[in-house]
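Read the single chain below, which is given as structure tokens and is the form predicted alone.
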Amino acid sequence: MESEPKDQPESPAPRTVGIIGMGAVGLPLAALFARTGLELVLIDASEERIDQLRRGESPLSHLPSAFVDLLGNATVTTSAEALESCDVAIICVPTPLRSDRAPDLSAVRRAATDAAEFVSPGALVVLESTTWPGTTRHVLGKIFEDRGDVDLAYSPERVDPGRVNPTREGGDLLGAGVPKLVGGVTPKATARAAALYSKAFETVIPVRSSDVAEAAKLVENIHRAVNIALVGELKIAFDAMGLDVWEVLDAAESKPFGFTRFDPGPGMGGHCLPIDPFYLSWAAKRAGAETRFVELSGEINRAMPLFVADKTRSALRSIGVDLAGARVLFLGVAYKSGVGIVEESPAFPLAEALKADGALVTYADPLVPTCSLGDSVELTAERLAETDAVVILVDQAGIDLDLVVESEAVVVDTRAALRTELLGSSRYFMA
């Protein structure tokens, strides 16, 4: 990292940190900073979420309310004016895609505009939301052009909701052990951001600029998205060849070098992987470059629910049941196990495909009590007796798969959750 100019006075240590956005990124980050002794101002546009935090309740199913207790006496509010007391503001708001798959930075712009109006003189403002390289320097830079006293930096979030590290006490649910990248618009901003995050994270890695940090975040997610698409395509190819993709992966994994295992599923979901790669595609096109792997992986991953729908049709035909009127039960509708997050979950395009042909779709997911598919049902032997096909999308804790094994329903398994128990059964279909 470049050293801070010697003729520049050292910035005062931060006293009050404002975090904008109390979602899957902002809330764990707030709990981490609460442990440092810094005063906190926590802001979210959702009155419901703020009310939950004030009652000591966690708005996130994968973070128990005990983590909200860590926030102590933090100020919790929907008002951006509370940033007036903050010498640090961290922006952790969503960055979705527009309908034309261009970046939607409206939430970032609103949060940055609020910060530019209210933060204390000489503040540090850090963006954590995933975005295209140059956002901090150009988009935030334009918003803060009249605040020359403010330093701007970028530190990509590396939150993996529901991730537990078994080697660490408490499982490190908050992510203190995950290395933290920081990159500023100036060397001074980089140094300030590194000093700030060092209070909460064990390892902080400064990079040359905010652009590098923004690009690194996209590379991390694109690496996963491309490999998930690859293994998904292999699953389809091996299925057509009569091969068990999980058996093939087990064999390939025996190689001790040059192979990293990714497992197939029903498609991608969550806040990041279905969205973030297209931020790079958009930025690359503006620069006159192509990202063909990124675009192709997106097409493959979006098509995976249709493959599962075809498998479900085949499974039902095997017992002489037409999809029209078939009773189909999804196990898990969150985008992955251990969380109740349903954003971009492949369960929904799969449900659309099945319902378009007349299927009656219900679901059981203990972490998603309600969603656009209705209310979660209780998984019982009686319900399974009334079900034609069970589709395992997420092997959530709390779902009794033994009941599925003992039932008569056909099983479409996208996670190999019952592969050991049912492989070879005429009613078992891997998808």
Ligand SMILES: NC(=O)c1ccc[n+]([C@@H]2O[C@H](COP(=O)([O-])OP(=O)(O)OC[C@H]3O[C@@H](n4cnc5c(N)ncnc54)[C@H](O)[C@@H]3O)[C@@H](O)[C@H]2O)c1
The other form holds:
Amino acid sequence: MESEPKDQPESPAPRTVGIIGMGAVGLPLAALFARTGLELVLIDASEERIDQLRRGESPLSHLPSAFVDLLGNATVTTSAEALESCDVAIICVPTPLRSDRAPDLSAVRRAATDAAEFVSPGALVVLESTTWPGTTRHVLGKIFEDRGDVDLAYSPERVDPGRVNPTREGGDLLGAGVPKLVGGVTPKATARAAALYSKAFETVIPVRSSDVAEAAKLVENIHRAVNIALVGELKIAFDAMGLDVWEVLDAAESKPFGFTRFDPGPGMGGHCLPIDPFYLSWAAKRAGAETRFVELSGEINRAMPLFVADKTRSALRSIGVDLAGARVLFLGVAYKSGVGIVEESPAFPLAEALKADGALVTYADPLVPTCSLGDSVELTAERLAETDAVVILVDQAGIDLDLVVESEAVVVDTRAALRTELLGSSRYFMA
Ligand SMILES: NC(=O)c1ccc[n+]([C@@H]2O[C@H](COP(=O)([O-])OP(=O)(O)OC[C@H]3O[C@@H](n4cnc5c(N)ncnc54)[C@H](O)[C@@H]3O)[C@@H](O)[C@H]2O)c1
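Please could you give me the other form, the form predicted together with this ligand, since above is the form predicted alone?
Every chain and every other molecule in the complex is listed next, the one we just looked at coming first.
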């Protein structure tokens, strides 16, 4: 790790950490820092979210309210002025795409502008939002141009909502045991960020620059997005050839080296994978380079729900039911099991495709009580008796799949959730 240059005065140990953005990233991070004994100032632009936190309620279905209790007597506010008491500010706000698939850094710019206005002299400001390499150095650098006293760094978040990560004490949902990368715009910023995060994380890995840390985060997510697209494409090819992709993957996985298994699904969702890779495409294009894998995997992943729609259509046809007027029940609409997050869920483009042909779509997901498809219904034998096709999108906790096995509905299974029970049945279709 690069140490603080000798000719600079040592920065005092941080006392008050401000975290901007109390979402899937900022909230667990706040709970981790609360355990360090540092003072906390927690800021969110949403009044509703701040009110929830003040009432001790978790705004996120995968983080129980007990995590909000961990925040103790932290200041919780919508007011950026509260950053005045902070010698550290960490930015965890959304980085979506614009409609032309270019990065939308407006929330980052707003949060950074607030930090530049209010943080205390000599503060450390860390960006955690996923973004293109160069954002901290250039975009934040410009915003902090008149704050030469402030050190800027980047530390990518590796949170996987709902995952219990191993720690020295056993495991937790917060990610204390997940190695944390930090990279500063200067060696001094790197050293300060490493010292700060070492208080909350078991392993901190300093890298040479903020640009490297930003790029590493994109590589992690692109690696996943490309491999999910690849296995999705293989699934479609094997299906056409009469081969069961799951059986093939089980066989391939027996190779003890050089193969990493990714499982197919109905398409890709969540805050990260459908979006982050395009931050790299955009930045690479600006630099005159192409990222064909990124573009192609995006295309394949976005098309996957249409394959499931086609399978549902042919599954229904096999029992003489036309899609127009067919009663289709989705099981699980969250983007993955164990969470209630529906952003970018493939359930929505699939529902759109089925509804366009006249299907009547309902869903059951105990972790998503309501969404743009309506309210979650209860999965009962009676409901299944009134259902033409069940489409398993997520093997969601709390869904009793035995009821589906016992029913007469056609089953379209994108997760191989009932493969053991129903493979070979004339009403079972893998998709
Ligand atoms: N969710 C994940 O699993 C995950 C994992 C790794 C990285 N990331 C990245 O972390 C960043 C944050 O993602 P998230 O999932 O926590 O988002 P989120 O939507 O769950 O939460 C973001 C919060 O920021 C608040 N906010 C927006 N603009 C603000 C502003 N200017 N000032 C104060 N508050 C503001 C919003 O009200 C919201 O509560 C994104 O860049 C995302 O790509 C997310």
